[in-house]
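In structure tokens, the next block holds one chain alone, the form predicted alone.
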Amino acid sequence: MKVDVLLGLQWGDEGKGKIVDVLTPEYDVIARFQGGPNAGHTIKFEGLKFVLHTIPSGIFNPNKTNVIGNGVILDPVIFRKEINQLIKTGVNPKDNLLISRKAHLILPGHRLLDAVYEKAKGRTMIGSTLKGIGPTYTDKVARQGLRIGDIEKQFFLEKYNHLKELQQRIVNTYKVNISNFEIDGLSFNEYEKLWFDSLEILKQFQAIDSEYFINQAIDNNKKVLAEGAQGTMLDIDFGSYPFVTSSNTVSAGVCSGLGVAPSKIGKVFGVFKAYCTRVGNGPFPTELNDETGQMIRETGNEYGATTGRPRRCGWLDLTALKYSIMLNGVTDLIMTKGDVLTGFEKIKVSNGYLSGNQKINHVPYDIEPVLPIYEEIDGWQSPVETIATYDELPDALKDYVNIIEKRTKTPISIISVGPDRSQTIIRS
């Protein structure tokens, strides 16, 4: 047996969660392998809505195992709420969710850091979530980092304050006032607070060495899905760097977000919008700011689920997806939101660049500068919300369909024509 992959192709917030929701039956182990609580996993069902930012999206079946892997972050407060959230709704995690102790805790700090870094940037700045995401890699990479494993250490509290400690240091070498300074409305020392008495509910629950138990479970040919967040195009290595996040949002980030060799990685899921949306600063060559992209983000409704921000919108870009299909091994696409663009009389989607005068097919190294090279194609008129079988599906959906499928050369097996679980078809 080896571990099934699901992942985001563009720059995250494709619909990975209601995918793996839809897929959890298949698995008996969801495990989240990077990311942290920058992450907002949506999903939908029995009229009911829930946004997950640490927890794996299959929680919510109770006969499977779900586990945050050695490669998230985890921040305790934030942890605490989903945690309470899902409480409230009947559905008990401490059933079926396990945590790898070797995932790193957000602390305060990095919070602090994270915004203090961001203002120093002025209009430079990359646009982050402020949830301490680059600051507590950057500890995890400077092995400075405070782990699951170590809360219940007798030198916790003291290697808790030394870290503090460093970092009110960094924090006072920039010159930018943090004097009204906020963590969710909440001062510095109430926040602080909150999070130990978080980090009570997080003893709760049972923390793993989650290398061997994955490993395990492989070799009781136990099926396992690796859940990834956000998406290729943010990759700290391969996306439109620095714009990015701060962990291996690709296939590879399996291996060693949860402890598994390459030779044991399966199928690849790839997710992607029929169109494309960003959160944040950054390149984005398709980007529409006109009454088309407007009317996208409208009828989508994309506003980040973690930060409520608009997402900026526009056409599908092929280039991109075909760079990510490519650094991911993608077996299978799965395109989300096609019912997004029912109405439109045409839709364009970019099969290239211009680079100068110079006609690219690649991702370059300096993609802003970048135009996108468009073909036009018939949209569809009629809804697609109800549709069961791909069968029934426009007729100019189903060449949307196939012109992606043959451009990537990649099979499309799932498309998604609405966010509630059911909406969802699997084609044989």
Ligand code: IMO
The other form holds:
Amino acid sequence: MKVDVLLGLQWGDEGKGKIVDVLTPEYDVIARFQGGPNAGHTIKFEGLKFVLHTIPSGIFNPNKTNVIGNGVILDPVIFRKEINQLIKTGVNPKDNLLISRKAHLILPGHRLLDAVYEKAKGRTMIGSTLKGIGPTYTDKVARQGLRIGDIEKQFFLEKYNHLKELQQRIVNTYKVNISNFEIDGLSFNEYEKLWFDSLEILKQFQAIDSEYFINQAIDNNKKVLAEGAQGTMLDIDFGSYPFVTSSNTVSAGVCSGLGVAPSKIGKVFGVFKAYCTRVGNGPFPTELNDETGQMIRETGNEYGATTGRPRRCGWLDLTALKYSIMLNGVTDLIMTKGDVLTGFEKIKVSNGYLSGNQKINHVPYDIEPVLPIYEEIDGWQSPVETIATYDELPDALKDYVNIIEKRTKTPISIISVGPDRSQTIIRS
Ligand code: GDP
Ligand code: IMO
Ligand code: MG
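Please supply the corresponding structure for the form predicted in complex with the named molecule (the preceding block corresponds to the form predicted alone).
Time for the whole complex; same chain goes first.
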């Protein structure tokens, strides 16, 4: 068996969590391969709503194994909160959640540094979720991070204190008053205490060599789904740098984030919204700073699952979508939130940009000054939230799907028409 991949093709929040939850019955193992608690993956079913940050979105399906891969970074405090939330609703993740020994830990100092770096950037700030993502991946690459497998080692505390001292020294060079910086409403010392308490919960979970686990699953004909976080346009290499996250969100990240060889990658499911959103700063050619953008935000409830920030909204950008399809080798597209566009008389789709006077059909190095070239498509007026088959969808929505398939040369095999698990149309 090969590993299938599901990831976001835009700027994150495409609805990955919902779709992973829908597809989980088809799989034996669900594995996150990158990112950390900057992710917020929403899952709704039977009137319940959950937002997962670190734990894979297969966790609500009993008898499925969920793996936090080596490419993920984990904050014990946030992890503990997620676990408690799950336990409250009757899910016992201790039975089916495994964590890679090689996954790195987000330390309180990483969160502090994230806040200090952002503040120092002033007007050029990234709009980070401030979960310590950048500083933790920096320490991983600098070969001085702490990993899950280190927790039980004798040197753990010594290494922690050494790293904390280094972090304090960096903070001091910024000449900021640390007492002005809180982490989730707590002082550094309070958060650090909570962090060490939370390590005790983390220790109760099974730490594994996940690269062996995943490859053995492949050899034993088990079906594995790799779950991405963020989106391709936030990838550290291919996103709108520096307004990106600090990991490889593209399908190549599965190889390094789970220890899977390229030849073992099977289907690549690329999730996109029927329009675009972005939270945080950075270029967004099709952004709508007008009533239409506002309408999409309200109808689509476009507020961040992790930070609650309003998401910037705009029309679908096919140039960016085609770029993402190319980078990931997408075999199947999955379109979410088509229901949100119901009621628009006309819907716009951008295919190509104007760079100065020149028409271009690629994502340029400097995406900031380009203007979108739009084509206008008829909208649909009747609600789609309760529709269960493709044939029953309004003709205009089917036309929208056909246009996207034609322009991207990629089939759309799943259409999501609402946030609930049940509001999903599977075409093939
Ligand atoms: P993720 O980070 O990619 O998992 O996406 P988020 O959970 O951050 O954001 C997607 C939001 O859209 C969540 O509130 C979902 O409940 C919701 N959602 C997912 N699919 C659909 C859909 O087809 N229609 C509507 N209206 N909402 C959806
Ligand atoms: P999911 O998995 C949307 C954005 C932040 C910021 C930039 C860098 O839910 O789709 P970071 O915290 O990584 O330093 O932030 O990336 N960002 C996301 N936007 N969805 C996410 O995850 C995101 N994770 C990070 O808003 O612009
Ligand atoms: Mg999200």
